[in-house]
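Presented below, as structure tokens, is a lone chain in the form predicted alone.
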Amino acid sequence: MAETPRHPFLQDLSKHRGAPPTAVVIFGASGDLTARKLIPAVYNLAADNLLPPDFHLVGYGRKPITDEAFRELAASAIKEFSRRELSDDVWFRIAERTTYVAGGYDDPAAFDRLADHLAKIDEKVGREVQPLFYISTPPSVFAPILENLGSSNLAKKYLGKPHHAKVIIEKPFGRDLESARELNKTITGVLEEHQVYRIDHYLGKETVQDLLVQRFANSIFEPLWNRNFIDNVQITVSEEVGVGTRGGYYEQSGALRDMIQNHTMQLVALTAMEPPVSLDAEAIRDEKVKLLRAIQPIDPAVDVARAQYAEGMIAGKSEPGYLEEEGIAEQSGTETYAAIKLSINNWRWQGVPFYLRSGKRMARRVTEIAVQFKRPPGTLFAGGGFDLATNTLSFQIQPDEGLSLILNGKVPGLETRTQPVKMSFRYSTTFGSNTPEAYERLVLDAMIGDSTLFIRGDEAETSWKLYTPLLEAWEAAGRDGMGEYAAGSWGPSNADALLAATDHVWRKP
């Protein structure tokens, strides 16, 4: 008699990379991040047969709703935000194991109910199910959630076993060095470091991961990846959108906290770190921390520029200035644009400036790492007719993931004339456009216990140690030194002056 085929959800278990039976518990289940990213990530992992066979999804939030109501919310989120259309077959496999627990984040009794709920899942499955807690809430309730995970013993569940409890914590990881240390202290009072996954979704992007491959799997780059051949490195994280309805939040954040201290510094670390001894998570994270510690203190008077966007045109539409946005103080000192010059004091990068910039309401949305090489001596191709560009290797993180290399080539004809040419690789054209979202990779990595693409506690503190003095200087200065740039432009004149001081100019991505 022929064997009955297994349900597709249970087939090809090798695909889920060894993830044990897992119950993902999302704190903040009705939040925007859950709808836009987390629920679609779970759905697409299921569609790719990357979830373990005994997978459960548990929503946790203050709103008292039924399991069925949460399933309806999840299905709506998939329809609106998933990179794939909702398939009844795939959704059925998730829906039948999707439940909801209502409770406050500071309510110990509610966490006891959550513990009972997870125990019943274990009983139903017939084996121990790994709990993966995803804290997708405002930072103000990080501490109560962590403390209640401790008091309910959920944080210690299956500790000492491979499928022990794990916790994913969303950014922002503190507002400055003191708050980051305080949060780390709360975490270490409840969890061991190997249980903690501080998430920065940029690390889940394909091009960010490809950066390590390009650097260390191609022998043509490593001999040139140093001060002898590289002139400067520019990292741009720009957005077309303004603050919108998030003015109240952004007033407490600003470009430095929102983008540079976390996302952008991750890109710096991966671009500049030394080769790790292996692809082991701790080997990579050790090198990132060493690199961050080699960055010299930032001089607020010399190494930075900040500004706010003013009224301007984007895509033919007039956009208001930052001070005219809803929820913004009349004399706000919050920057919507920040540019930083970093100096790395080690053998590889001594004398090579790293320029970082991030801003809202800029010319277009793009995240890019541009490595600009030194120009060759101009003795052969000097004078008219020779259009020579700086050799530049650029990694585009978003929106069109890929990389390009600018070279100089001869223009066809009887005269010797040169022209810059670009060699490009795009993920969408080479591998197809349906690239997995960053959160898919990160959720799966956390399930299997791979912390490579997550931030360690000392790494977060090292970054805050660098930027906290700058934040304090800006707070003391108020609006003094604040520049201005038109919405739809590439930034303020004081940022151009920052580079002009070392005979550099910003590249237009």
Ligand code: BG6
The other form holds:
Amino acid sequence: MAETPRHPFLQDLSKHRGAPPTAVVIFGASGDLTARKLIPAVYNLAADNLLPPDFHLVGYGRKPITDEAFRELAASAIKEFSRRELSDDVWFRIAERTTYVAGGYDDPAAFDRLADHLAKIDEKVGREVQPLFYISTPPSVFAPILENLGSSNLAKKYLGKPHHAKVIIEKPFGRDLESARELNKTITGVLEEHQVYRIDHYLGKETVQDLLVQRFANSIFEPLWNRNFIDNVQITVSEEVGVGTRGGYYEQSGALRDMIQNHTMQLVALTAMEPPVSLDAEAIRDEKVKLLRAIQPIDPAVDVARAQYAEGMIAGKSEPGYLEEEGIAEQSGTETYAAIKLSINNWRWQGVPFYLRSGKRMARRVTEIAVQFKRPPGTLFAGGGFDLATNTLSFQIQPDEGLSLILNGKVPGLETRTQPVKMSFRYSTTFGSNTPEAYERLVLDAMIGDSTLFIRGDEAETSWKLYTPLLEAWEAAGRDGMGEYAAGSWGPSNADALLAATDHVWRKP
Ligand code: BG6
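For the form predicted in complex with the named molecule instead of the form predicted alone, what are the coordinates?
Every chain and every other molecule in the complex is listed next, the one we just looked at coming first.
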């Protein structure tokens, strides 16, 4: 096959991290995630010259639209959602290699058409182009897509070579242990594990990756990182937004499935795992799974609190309660807030509670991991005149990304008075604020074949194994035990009681 001449704009794409020529095929091409995250991610990778030469984007969906109409959709998604403005130069590089294939997800003939389409791209480019399938559809069609990738032989394309077919699977990865196992079974019937990239977009966040760097590239933390020095760990993933127009989805999900079982557990795993033997994907994922396995079963009567938001004020605006939102059942038993106490039964963490909480319509959008250290013996600075805080190291995952340490210091003056002081590092002041979005990193990593920041099959199952009994208990309980919190607050009183039982209080991030 003859080499096609390169477009002048593609000449300087030499900075890429070694991704081979790739055709990214997005299933669910007209979906919300595609517009909000995936197309802008591809665009920003192009703007940073990180796409491989001969990059192609193929939208696949049920809607019968033309290539041109898909390009227009993509351009308007970039205008609306990209962190950078749409520049014609950059867009031109992608647009001329953006095409669309219309077809059903359960239609084998349509997948044969897709296979032909990809073969034509190979022919045009003059070499074998790595297919990267991104399944960004509702979970009900994950299985038919996977099966059709199998029956059309697309799943095995170039297997045995580095540019073999790869598949990214969006969340939710199952809705309990059984469905996750079922999905893993469908996957392994068609693909080898090394071809599979299960997404949790929290792993693509810069600050989540920084957690590993902070923990293992600094020597001062490791000696303290255990039950001898750490009193408790609090992980908060709070959002100001409510369920908005996603009521239908959220009613089937709730905070536990939507945020805790996946995103928050990734933060737990990276905070608490043992040092891996190398930075290899498998070495890191082995440690994460080992940690998840050490977590004790959660007692639904003791270790948890759940609640729904009621009417309240956020940023001076009155917001409705969950039950008043669109698409929510009158007597809905779905939690919009969950708090969990986890006990990790291993040498490092035994006796150190890990408190997790996540909720919608809370006071502020913040994701942070706060490691609270033990108090010093109360012999010296005890009594009324001393304002002492618990030493707390907090990783601010978002927004206002950074790291801070709360210490106690002396207030200047002739008497000895103390006051908590804060040392802070902020990404924006040190590195500037143009941080890549999680999806940029993840799409690039999958193109390169680096699965470090993706979930392995056994990892997904281990997390579901922990949470499935709790989900079942909540389902059986209906609204019994459901707390309430005002929109715009820091959560329900039953979550405060959860910590009070062990003499702890939630930190105000
Ligand atoms: C998604 C959840 O996975 O994560 C949403 O389905 C949630 O409900 C979102 O709002 C939060 O992501 P981020 O990156 O904004 O913290």
